[in-house]
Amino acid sequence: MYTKLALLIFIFMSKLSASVVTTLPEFAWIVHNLNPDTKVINLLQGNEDPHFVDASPSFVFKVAKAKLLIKNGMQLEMGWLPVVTQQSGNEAVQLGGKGHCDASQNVNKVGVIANYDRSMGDVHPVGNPHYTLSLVEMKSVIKTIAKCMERVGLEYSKDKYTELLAKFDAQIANVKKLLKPIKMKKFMVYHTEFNYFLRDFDLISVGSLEEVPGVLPSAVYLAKTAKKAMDEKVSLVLASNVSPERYLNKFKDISSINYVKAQMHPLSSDDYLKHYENFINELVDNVSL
């Protein structure tokens, strides 16, 4: 009886374990197109709001056996990723460890607030961590993935590699030819997950339905960012799909200007490139031309 007991807690430790792990889908994807035959277990599935979930014993049992931990950093896991690495015993993860790797160390970051205070809300002072819906950003993150990748003597192949930095350049030129329709169009965002993406392709923000960040919007606020929106002609709000939509369909109400909950980070079987180009066909199908 103890053996077998014994047999099946190491299958279930095995199916736990893997070279990689990572917090969010996107680097998976990226370990993955860059060796396929690297194992790598991630963490969160894509739907879930990276800032807010439990410190699971599977997480833990899932990073102890980890030569490598990749992270999206600027203090978007800090809930719950330091409590993990802290109890899975793994000294090669711990912060400063061989394998501890921060995919944003070479993003080229926005919001950096130099003097913080908690009076500004919900804001990350080393900078906006929703960088992963970045092209751009994210062409720097294989490059560092890749660095990390050879710290701890993973291979990957420099072809595939170059190959996939190619197919970002290539989507990213697909990209500006689709958003050309509305190149001109102004959008206002629920929250700042999308201020990477409207840097990129210089699209034309002109505010946010929150006041104050992380902070639900007053009712006052909210008539009066509507007044503003229908003054400035705004063509589409920008959500993610952790946005609160009662908030967001009362600013339709009061304004009839419509609104987009757009998938942060890609489902874990899904392509990240696939799923950026679905985020960008929906938001010019919803566009007021």
Given for the second form:
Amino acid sequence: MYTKLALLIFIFMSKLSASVVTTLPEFAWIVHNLNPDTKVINLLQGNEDPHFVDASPSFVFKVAKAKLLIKNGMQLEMGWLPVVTQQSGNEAVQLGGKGHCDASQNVNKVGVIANYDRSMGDVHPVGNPHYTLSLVEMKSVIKTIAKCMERVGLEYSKDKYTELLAKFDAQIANVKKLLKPIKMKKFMVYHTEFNYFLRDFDLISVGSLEEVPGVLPSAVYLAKTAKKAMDEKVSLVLASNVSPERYLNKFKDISSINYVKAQMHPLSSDDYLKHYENFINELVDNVSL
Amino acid sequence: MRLILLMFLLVTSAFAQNNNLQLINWFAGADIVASGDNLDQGADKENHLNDGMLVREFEFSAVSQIDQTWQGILTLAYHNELQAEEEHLEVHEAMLFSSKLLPMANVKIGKFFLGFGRLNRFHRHDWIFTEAPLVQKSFFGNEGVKDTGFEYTRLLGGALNWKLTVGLTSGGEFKHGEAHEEEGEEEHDHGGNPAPYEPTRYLRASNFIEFSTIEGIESGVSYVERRDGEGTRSSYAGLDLIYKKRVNQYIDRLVQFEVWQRTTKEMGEESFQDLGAYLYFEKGLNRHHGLGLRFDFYLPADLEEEEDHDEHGHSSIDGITPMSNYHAISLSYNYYNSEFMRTRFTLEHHNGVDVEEEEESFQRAHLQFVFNIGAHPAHVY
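For comparison with the form predicted on its own, kindly provide the form predicted together with the partner chain.
Once more the chain from above appears, this time first in line as the rest of the complex follows.
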């Protein structure tokens, strides 16, 4: 009994002192694929809205002993991560530190805004931060993460690195094939979370259900948008797992256009590529042909 | 004090003119409150708050890295308290902060809100209710206690995520009371005390239990000790707790609780104790609407032998000096306009017996607007 308890405490404590801490699960999955022996933990489990998370003291402790912290960047975690790194007292992972890794640094950014103020809603002037649903951009993320690991002296297998990039290339080809029957279909999005995905595969989006990003749409705007969607013959609305269902249902009631609520990030134990394929299959299955 | 404000504005304007603006995070927040009560219609006409609408507080803050180790934080505040007659300006924070000096630790040097309890650690515009609970008002004032000194926080770890904060400050300021310096006068203690005999020293040990990434409880125990210029020794022992469960963009459930016991010993006198607590629940209905309910309880010391107890401002709450159990209940409707603005309507019902052995029972209402502009720092849990 006591041995089991001691073992559990040991496992718990060893989890706390991971070498690599990531904000999103997909980054932890990449680290694990580059070197399965690296101790890595992700702060978020994949089902939260990463914009709106509390700076939990448990995050602070996890970050306190990390050698490397990998974040999404582009202000996605700006509401909570700065205070977590600051409270951790871990100089290495704070902004400018050797162990601070911004996974977005080589992403080909969309939606950069030169002149911005808060009347424009929940937008990110440095670009749309939802690039993790882009297989193309995630290839650049793999390269960035590998460089970050090298910088802090964490080893990874070059073979596994090449193998992983090849798996992404294969998945891109596979997704292109899966999307072929719906290529000319029109889509709408609830929030601007799918911009990179739509760009990767040349899919057509005719607008957003939100009038102002991050602000709930008014009934009048929703009705107008529903009419526009019907006129444009929109096949499907893409929404994320944290989009408000009430508004999606209201839109569906007016327009009879179906929606999918996609899980934006893989859950902790999920394989990213498998998760991605599930998302594509769900999308294809729900498009009205 | 006006000179400080003028200098502050000049400096900020100068920075706003050039590209260095990006290196400094500027932030301003305001708290506008409309209040009314029915005390002026009852037996206790002297105690009612200023009815009407006013800008209760306006904070202006600049935060920037000074060098590779230290960060500088400067916050100036304008106050026009409901309980006070005059407006005033004061320095809320002027400190050096480092999260890079020592591993797993944070250090503060200068003037800051002292790191004990729950409410004390937060600026008032970030509080989840409009008015301070009775125990806070009675022991520490209308907002958090601030003073000048040194504070060290160290992560201890363990399965319960223990953290320890210790602090030592001059003792020059403590209770944030009603009296503030008049123009041209020397600055004095907000509790009405002259220069202190002893510095204020405090510690807080806290832990955190995580149920999931969106749900957890943080609890802490605090101990504070000081002796004022008249030789009165006070110690405060407190327990604070916060539980939060978040659903995407809003807090679905929140419970906040604090209980404090104060022991006061005047020179050559017996010591006496008073006790107070509050418990607050909030239920978020969606990302815009939330309902809050707060219970306040305050049990003052036995004052039969303490005719001049109120003299030191120890147990006075909005001018009322409770004689026995004093309690209040508040119901609030919170409208979260956006991430940066909220509107709150609160109804309070107070009940108790004052020093003149008169039953006090009155109602008070507040309508509050809080907003911030600029780069507000991320919030701690």
